[in-house]
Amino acid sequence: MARLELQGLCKGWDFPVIDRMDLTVEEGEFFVIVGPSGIGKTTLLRLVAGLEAPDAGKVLVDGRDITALPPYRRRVAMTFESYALYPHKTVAENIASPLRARKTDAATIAKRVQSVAELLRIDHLLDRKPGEVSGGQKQRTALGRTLVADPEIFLLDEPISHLDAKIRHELRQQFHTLEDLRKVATLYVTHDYAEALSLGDRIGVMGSGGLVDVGTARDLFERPANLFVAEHLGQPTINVIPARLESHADVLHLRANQGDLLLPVDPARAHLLAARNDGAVTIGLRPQFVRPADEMPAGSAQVTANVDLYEALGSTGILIADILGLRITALTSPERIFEHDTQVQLAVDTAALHYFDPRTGANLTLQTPGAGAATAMASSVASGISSRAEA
């Protein structure tokens, strides 16, 4: 088994795509990088594989610097997004190609190809050519070619992005159970947040220049480092609401800039906003924490909205509502029906709100000096805002 380390890795053309990136993937770890298309995920894999040369920094495997080694000397196997199969060769020949390149004996090749093909359930396709199999079977063939190489590092570049939903789900399950992938460091990239949350032992969210947050699925979903991370994890996407702090009867509230939405700030979190001298804050509200009032506990903050659109998706419902120009996405029970342009009473779990700095996007919720002083600080903040308003 092997450990992958990236130290100060840089790569750019007209602008830096990867800028001084550090990352360690432990042996046996399935590390997923998620991010929008064109952000540099494939470039990162190509740097590790040796298909691109970094402008600066190092790639190490088990402490050995392999930055200057050509691809064929790296013991790194990569599955490409586009399959990259030889169209004139059979499935068996495609899977066997890394072993043939290493001049492995024929008996070992045959045994290894059969074993991998059975694992991926394509052993009945070994005599066919890529043009004679489905997209999912092509992808399994490409994955088999990666597995058969017995590498130190696995690199998987959006390996199931072109497949239909049923096959994607099936292959995700296989990634969990393939022992070959769990023996070495695996770096998997995708733009699909569901893949990332499902597969990753740890997940890195990639933004401009490199990773902007790293953690487990739960960490990233519940405690995103910034607004960029929050917007890229979750479906439907998080509601993003520019707001200002106001004080009403010594209770701190948030008022949306775009509509008449007034929410009380949870006292346990009011201290997070103590430094907001201008009162500006960006609210992050995940749709599962805003629902029709009769589906939420009594005492939740409520607001009246107009139904704009409703989608019944079988296991859940997605309600898009308008609050005087402010559009909010909420989740509902699947059996509900909401007619367009009718009124609905929504309830919000204010304890689940995220607070982001409107200038930097940083998650203010993570800046927790301690809950003990929360109530006193909430009163102090409210008084400060009230004094500024009077001034």
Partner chain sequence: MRGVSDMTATSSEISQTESGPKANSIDRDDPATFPDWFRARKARSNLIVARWVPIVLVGLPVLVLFGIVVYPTIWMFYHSVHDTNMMRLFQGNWSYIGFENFATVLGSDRFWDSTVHLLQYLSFGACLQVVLGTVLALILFELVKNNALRTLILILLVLPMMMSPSIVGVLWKFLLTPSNGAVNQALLNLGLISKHIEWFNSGISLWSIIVADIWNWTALPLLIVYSGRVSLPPAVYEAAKVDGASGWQVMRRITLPMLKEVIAIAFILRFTDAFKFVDLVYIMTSGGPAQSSELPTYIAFQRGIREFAIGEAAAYAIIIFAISAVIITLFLKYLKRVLKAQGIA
Contents of the next structure:
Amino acid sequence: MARLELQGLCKGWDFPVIDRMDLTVEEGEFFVIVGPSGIGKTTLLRLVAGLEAPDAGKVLVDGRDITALPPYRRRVAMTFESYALYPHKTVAENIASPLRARKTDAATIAKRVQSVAELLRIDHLLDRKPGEVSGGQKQRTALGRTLVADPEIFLLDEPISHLDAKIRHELRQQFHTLEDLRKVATLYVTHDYAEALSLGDRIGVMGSGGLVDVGTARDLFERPANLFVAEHLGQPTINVIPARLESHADVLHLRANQGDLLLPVDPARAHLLAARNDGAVTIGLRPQFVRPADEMPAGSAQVTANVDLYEALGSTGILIADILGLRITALTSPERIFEHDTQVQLAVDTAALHYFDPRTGANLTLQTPGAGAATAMASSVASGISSRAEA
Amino acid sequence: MRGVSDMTATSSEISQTESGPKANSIDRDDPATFPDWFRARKARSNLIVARWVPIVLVGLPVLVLFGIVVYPTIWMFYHSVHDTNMMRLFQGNWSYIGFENFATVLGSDRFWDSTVHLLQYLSFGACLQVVLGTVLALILFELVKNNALRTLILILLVLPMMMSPSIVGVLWKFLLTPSNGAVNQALLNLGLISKHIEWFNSGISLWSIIVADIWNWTALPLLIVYSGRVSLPPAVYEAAKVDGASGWQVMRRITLPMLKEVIAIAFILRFTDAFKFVDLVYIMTSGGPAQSSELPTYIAFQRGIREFAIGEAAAYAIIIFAISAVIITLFLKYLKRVLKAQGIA
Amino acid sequence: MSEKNYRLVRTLLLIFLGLWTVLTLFPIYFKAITAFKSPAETNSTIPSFWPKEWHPENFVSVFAESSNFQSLVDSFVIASGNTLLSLFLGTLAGYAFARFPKQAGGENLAFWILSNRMFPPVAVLIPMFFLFDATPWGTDSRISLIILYLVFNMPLATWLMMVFFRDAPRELEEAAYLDGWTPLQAFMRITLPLVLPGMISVSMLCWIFAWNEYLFANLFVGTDVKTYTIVIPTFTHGSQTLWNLQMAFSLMAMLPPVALFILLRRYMVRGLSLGVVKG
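Other form of same protein, the form predicted in complex with its partner chain, not the form predicted on its own:
All chains and molecules follow, beginning with the one already shown.
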């Protein structure tokens, strides 16, 4: 039971991979790190585990500096993306390995292995070799090996991304319910954003060099620190619209650079944008907040579009529409039908728009709290995403 | 259209952030991509073992090699420019004579004759064997369809390679005995010759050695190329079959190009071995008759260990060493490339 | 190429293969039957391709000379001793090269070690001869050959063990560290069992090379210690060569390498090709 702290952690090979990274994961916290592959997520875990030595910075557990400790002197457990099960040992021996390393007596080992195996529902496989069990069972074995270790820190590297959808779902639920995982500080790495949103107490979005944004699923969804975060969270992907600020009748408006789209700026944020002198801004518009006009409250900003493509997905419908050359993805309720090349009236919830700096990608309106109206929808959307990722 | 280009600019910017900086995008003057800590970082040891552990692990064999290879080689360099012989060596009173030993060696017909012998041997001991081995391996794999038969033939063909050179040398000396040897008798029986061939006469004896060596070592390229062919992915061949390529086309366009490295390795192995080759000379002819089947290495041993002309032997050794150093360096460069491509080194 | 021509070429190639097989086997066949012949028959003016009388007792009477059996023992001790030493040193260094390449001196050092196998030993043997002559054991000893054979076997063992260790996933060891095993424990419990097939093939190769070695032995030993390889060329009785005993003896001496090859040929190809061909 301990708190994990990273202070100014640096690591590079041919180029800087992790650049002055700070992070605190509280005891009992399930912290998910999400980011595209090759960005250095695994490197981060290896630094915490002690498999790599950092070029600079510190790793602390409960305030103790463990930066110089070798992995076998740290109480850190880690699952590997490849599972890394010992092929010449049985499932039981694999799980017992950390206990053996600490010279635990045989009776205790047997008891612990049995109880962990029962918990993970692999107790009937204990005598098999890893080569004789399925992928999901391998992952459970790897997980069992970390669970018996009773570590201070848990590191999970893409634990479920190579499994098929059904088992992935099952294991994911298990992560929610495993007591042991909930008692320590856990770092969980994944490239799957739905997984991250569903599992993490907090989520860190990793870009090049380190974390770009940290927060709860809702934070990241409603107040992304920048365009990178917004683009990578949420399904379907957020609409990114380069636009320009204009004043019409003293009300600040946005005009898309491409296509005929003119939207009023939410008055709550207008003052944050008014100062931008060149007027260029990149709008992020989540498909959830642009819908056919008849599904939205009256009075929303409206625009006429041409139906390009429509997919009914059961729980929702995805409409790809064309506004004179500007392609917009919109969500509809599932029972709707839209023919290709017909006109449709779309309505936009302007309160849910994100405004980014077109050059740096930084969110221009972070200072304001998220629009109340969007909040409820965001969380329902987040859960909708996770159910789709299973399919 | 301006909007479109804006859009592209935005997305490319994002994708750059996404893939992270790569080695070639580092700007050494820009602290954002080349921070101070990165500039200052040391080639740190890992946390797993102490820094001395790998050094000791590698140091043991390196020390042994210094004792049994490097030191002797330096010793040879030293004595190649001295008038060392047995007596002077034990009395410790050899003296510096510059490059006289080299002049003696390079000025002697014996050295140049043996060099010609070596070239003769290399072209047959290495080149011909690799060609033969490759052809035989591919015939065996492509045309013999029965698996058990294939394995049986492979094992039979490799048997000679498992024999000591002393067994091979004695066996061929026996087979090639001019008066009542099996080879002459068999050739007579088949009507290919009408009188015994004097296999160990001047001018033929080197060829007898080469024949024995081909018999002994063709199996190595054969085995390597055969195994290389076995591990080629069948999917490529299925595609070729669908395209209707003929057997010869498949061989020339697919098999041989894909086996290029494997054949090259077989060649390297045979070539470097052939450079070391000397044992059959000892057993079959002792370099004779009249030095007609001598190789430089043979002379070096003969002069050095049998006749104790150490200085001259050292000169021989250094010449051989220098030439092989060039060849081996080239080979290792190639090997490195092949292994890099395979991810081994 | 027409179907008919194709068949013709195919047939010709198969005939070539068959012919080559026959030519390869003929010396072995003749060796085998000679081993059963009487001394008179081996020296008759017209060699026979089938023994007139069978003398299987040749295989026993060759050991009437006790030094013949002793030479097999010497060869065995030298080959095994050298193999153990090569394997031990090669495993340690190969592991360091595979896991800590930078700290172990980098790939150029590994290639340098390998290059020692390729160099003609002439620059080494002559000085070593005088060096060993000055030691208490002298050149004519088992220990001198055990050490000398390291020249070609240790580089091979180091190189091949490096290749095999690279094949064994590093993550398994790392998982072991995280389980709390020290590097030595992880190496012994996890990595070593994984490279065991590799170690077996490396030791078999080293053993065969040492067992069959002739040149070094010929130059260094011969009185107190004799390897079977230098005994074979010396089967004479007076001025006559005892071909039948010689062949019987060498047939027995070549059995171990042949048996090892048949059993382990898959693994051995990897080693013979310096790791390039997976076999």
